Amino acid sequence: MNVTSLPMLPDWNHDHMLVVFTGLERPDLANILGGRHEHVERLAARAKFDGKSGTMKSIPLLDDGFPGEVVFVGVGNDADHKSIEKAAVKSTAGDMLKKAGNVVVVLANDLSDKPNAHGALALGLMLGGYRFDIYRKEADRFTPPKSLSVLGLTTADLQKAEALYAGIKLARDLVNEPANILTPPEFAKRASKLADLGIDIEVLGEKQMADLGMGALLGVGQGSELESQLVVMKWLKGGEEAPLAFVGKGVCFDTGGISIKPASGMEEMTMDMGGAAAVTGAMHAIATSDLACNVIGVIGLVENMPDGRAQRPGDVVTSMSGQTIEVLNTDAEGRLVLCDAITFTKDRFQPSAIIDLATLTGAILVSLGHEYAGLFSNNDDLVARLNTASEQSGDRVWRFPLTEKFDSMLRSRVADMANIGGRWAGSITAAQFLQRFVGDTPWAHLDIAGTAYVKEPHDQGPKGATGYGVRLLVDLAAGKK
């Protein structure tokens, strides 16, 4: 949904709404509707408008010349820029604007003098404005406003918001996509563009990265007709600091392979590249908003599919580290395209850090649901930078253990370790499995399995894909230490 600023209000017609958002008992509407904001609070106290947060209210305006309606969006008296983002969120993901004419965004005066008060609000309006209805027929798409405009909403303001939707835009339109559409050599092709924001980009196809010895990602996708890739992205405009890494997974479907899924619920296998299209979000949102720092983004792209050519339970294959691993289920294929890709980043950039994501267990979804991703890493520093990050952008992380006694559980019968660990705290031992590879380099796992999609509306946005984990990465890259 397009969101512009707007330095005065226009003249009013039968095409206008008006929505308000305030967080007190009455709207202060002060200078609002040319001078005329009695009428405003007449009807905000007809329709018993009381500004609790998340409450919504709409009123034809009709009255002494102002046609139209308005409606009154709460907040609460303890606002700020997050539940002012969460307002704006619900007025939007809803049906509320849907088809409307012009509509003009205010901030009552009680909500104005926040920080970022206008920015947050910019941003919300365009996360809640979110659809991904291409492809059904055109008269049942969301018809948008005809204009959504933000009355004091600085240029600053909108451009920062819009750098940051267009990532979360582009994340969430890449998991909303059917993976017969959204290949791995599409998502390659697709993150090539990225190209145009002035990050470098570099394609691995299979014969690359079997030449650096990638046994571990290409044998997740053996039993696909389609090319596995390897998309490397480079945005180094930080001096000469080592770069900070973001490493996605990327299985475009996940069937299971030949430990093959139970049919139920395998459609929303699509969204198995959540981590991936996060990383790619956010390495927008870095060049959009032309960040000045180094941060290199690495996404395996893969489609695991259980034809003559798959790999068994039972096989073994090498990594790209040289450890073996025993692949005693296929459907624990995840860790198998990270670990190889942790390998490269490491290996290739020396980053100061690592911070893969992964739609990597359904486990993470008994401990936390949809409400937060687990967070395992090597490094308390690194994980105080992400708890604040976490803090800034709403992307909620919690922390799980890693010892010594979960890493046993990954023992194998005849290599270096299997890839799964038993039916207990299989999120912990997934984590477990890839820090295996990263060395003394500090790192950073999410399993975002419960957050990249959710079937229902959430503070971000509609149901769907979220873009989780772009803001997250945003902002970890913006504060840099």
Ligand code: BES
The other form holds:
Amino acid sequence: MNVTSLPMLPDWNHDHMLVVFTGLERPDLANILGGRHEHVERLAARAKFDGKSGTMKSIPLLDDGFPGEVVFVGVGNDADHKSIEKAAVKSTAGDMLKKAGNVVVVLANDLSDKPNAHGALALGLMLGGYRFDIYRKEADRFTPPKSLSVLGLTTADLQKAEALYAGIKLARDLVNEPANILTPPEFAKRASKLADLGIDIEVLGEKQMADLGMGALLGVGQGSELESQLVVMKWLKGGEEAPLAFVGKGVCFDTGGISIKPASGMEEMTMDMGGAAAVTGAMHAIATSDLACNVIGVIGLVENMPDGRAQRPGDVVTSMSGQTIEVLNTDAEGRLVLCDAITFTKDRFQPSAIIDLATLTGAILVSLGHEYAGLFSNNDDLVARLNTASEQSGDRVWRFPLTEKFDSMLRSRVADMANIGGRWAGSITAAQFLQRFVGDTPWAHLDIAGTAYVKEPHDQGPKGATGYGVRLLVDLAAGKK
Ligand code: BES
Ligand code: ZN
Ligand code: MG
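Hand over the structure of the form predicted together with this ligand; the form predicted on its own is what we had up.
Below, the chain from earlier opens the complete complex, with every other chain and molecule after it.
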């Protein structure tokens, strides 16, 4: 949904809808609506609107000079930019805005002086107004209002929200796209468009990856008709300092391979590139915001298919690091993609830290549901920075332990390690596997299998792809000294 800013109330007609966000205090609109404020305040009082969080009330504005409709949106107690954003997301969920003409959104006085209140409101409207309906017939698509403007929103705050939202929208679109459209080469093509923003792009095909010795990543894509790709995105606007590196799992479709998944629910595995989408979306947002930092994004793009040429359970592959891996289960493929992408990133860029994001394990859904991403790290300072970014962004993380005992569960009969660790602690053994490739580089792994895609509307938007991780990475990059 396109949001614009308005310095003052426009000429008003029946086509207008006024949306008033208010906390528990009686809305005071004197500074906002001028001479019309008493009329609107009286409506709120008569409707007994109490401003509780999650409540909404729509009332016709019958006054001759000020027709149309007014909607009150409750933000609740102790409102801050987060509760304003959340209420804004919620206000877009029903069909309230669908039938509206020109919508003007205002913050009542008790809210408008909160830090970043207007920016949060604008971002919430954008996030909530997201739809993925390009494959529906025209009549069934979401029609946004003719215009949607936030009174008192500064151009700078609007631009900030727009830059962040464009990155989140890109990530959501990538995750929502079906796998027959968003193949590894198509994903690489879309990521390559970030060159328009000043990001330096490099795409490696199978030949180049074979030359580098990426046997683990290539083994996963071996059963697919589609060529595996590694995309490198470089944004180096931070001077001489070592870059921060983001690495994403991009399994465009995960059938499980020869260790094939059950039919029921397999269609959801179009989202198995959520890590790569978050990295791409974050790079987009960082470039659009013109952040003065050095950031590298690397995404490994493959399709995991069963086929006459597919890798078998029991195959041994040699990773780019030189370590060999016994592939006991071809469905534990994300770590095979990531280990080579991580080695490549470490060798090529000597980053100050690596953050990898992956829809890696079903087990993380058992632990954390859709609320938190699993966080695994070898570095407490990096965890502290991620916790700060998480607090700011609302992309929640929860740290898990890593120990030698868990690491020993990866022992293989024939190779340096197996790609699975047995029945228990599946998210941790997956992380232990990755840790074998990071050396002493500060590293954090985010298992986003539960947060990249949800089946119910959530605090940041409608059901489907969430864009999880984009805001977290942007805040992490922005918070870097
Ligand atoms: N892509 C899946 C993980 C996943 C599950 C993502 C549910 C989103 C929702 C991953 O490749 C996978 O299949 N993992 C296996 C690992 C197991 C074989 C050790 C799993 O979680 O079952
Ligand atoms: Zn997978
Ligand atoms: Mg799998």
